[in-house]
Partner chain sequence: MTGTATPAGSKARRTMFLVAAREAVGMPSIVLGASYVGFGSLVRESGMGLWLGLFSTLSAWALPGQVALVELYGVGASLLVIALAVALTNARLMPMTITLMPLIHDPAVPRWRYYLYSHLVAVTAWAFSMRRCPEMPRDVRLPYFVGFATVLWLASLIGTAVGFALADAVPQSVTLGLVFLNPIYFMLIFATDLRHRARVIALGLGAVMGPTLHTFSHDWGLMLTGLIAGSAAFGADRLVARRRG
Amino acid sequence: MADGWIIVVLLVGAAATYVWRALGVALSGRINPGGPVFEWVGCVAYALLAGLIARMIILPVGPLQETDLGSRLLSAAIALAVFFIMRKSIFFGVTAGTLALIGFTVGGVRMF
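For the sequence shown above, give one chain's structure in the form predicted alone.
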């Protein structure tokens, strides 16, 4: 008897999941990705990301809190410069910023 309930629960769970997925696929063809709603969603996403990055630089928590504010600011500037120099490559920008922060921290460079 318990095996019957497990199958029913699995079927109901699968139906609940796949109904929403099928509805999403059916509606996705009618959504305009360049529309004003998606532009607004993109702007909000970028604003949230910018806020989180600013918070990590200005008011960090955890191990990053032990580093110097000047080192974090200069590392961010280096990362941004490398990002644009390397044709907007996120990999090179993040790598340069990380290596700069590690170098400043290990080297004991304190600016502020």
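Given the form predicted alone above, produce the structure of the same protein in the form predicted together with its partner chain.
The text that comes after this line covers the one chain and nothing more.
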């Protein structure tokens, strides 16, 4: 395919991304931040993100598909446990979870 075509694709992709941000700005001016509609939108945002994160761990798309589901779940659990033990340290939690997954994968551990 021609070089020009990929630029068109990238521009369309950027527009399809930005349109949500612009809509968000436009709508935010019409919604009362103290009212129930605003509260509901916040719940939708948090549910969407939690769904996205859980999907990235349980049903990943891309290279993580090759790793074992049990290893990913256990690594996520380790990350959470270390995070809380180390007084909510994101650094230690993330490091522990990532090293756990690398360790399980290198060691060829399969839970299921």
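Just so we're clear, the structure is a prediction, and the values are computed from it rather than from any experiment. We call the rigid core the largest set of C-alpha positions that still match within 1.5 Å between the two forms. Residue numbers count along the first chain shown, from 1.
Subject >> Flag for residue 66, CA shift 2 Å or larger between these two forms after aligning core >> reply: For residue 66, whose C-alpha is compared between these two forms after core superposition, the shift is less than 2 Å.
Original post:
Does superposing the core leave residue 98 with a CA shift of 2 Å or more between these two forms?
Top reply: No: residue 98 shifts by under 2 Å between these two forms.
**OP:** Once the core is aligned, please say if the CA of residue 38 is shifted by at least 2 angstroms between these two forms.
**Re:** True for residue 38: a C-alpha shift of 2 Å or more.
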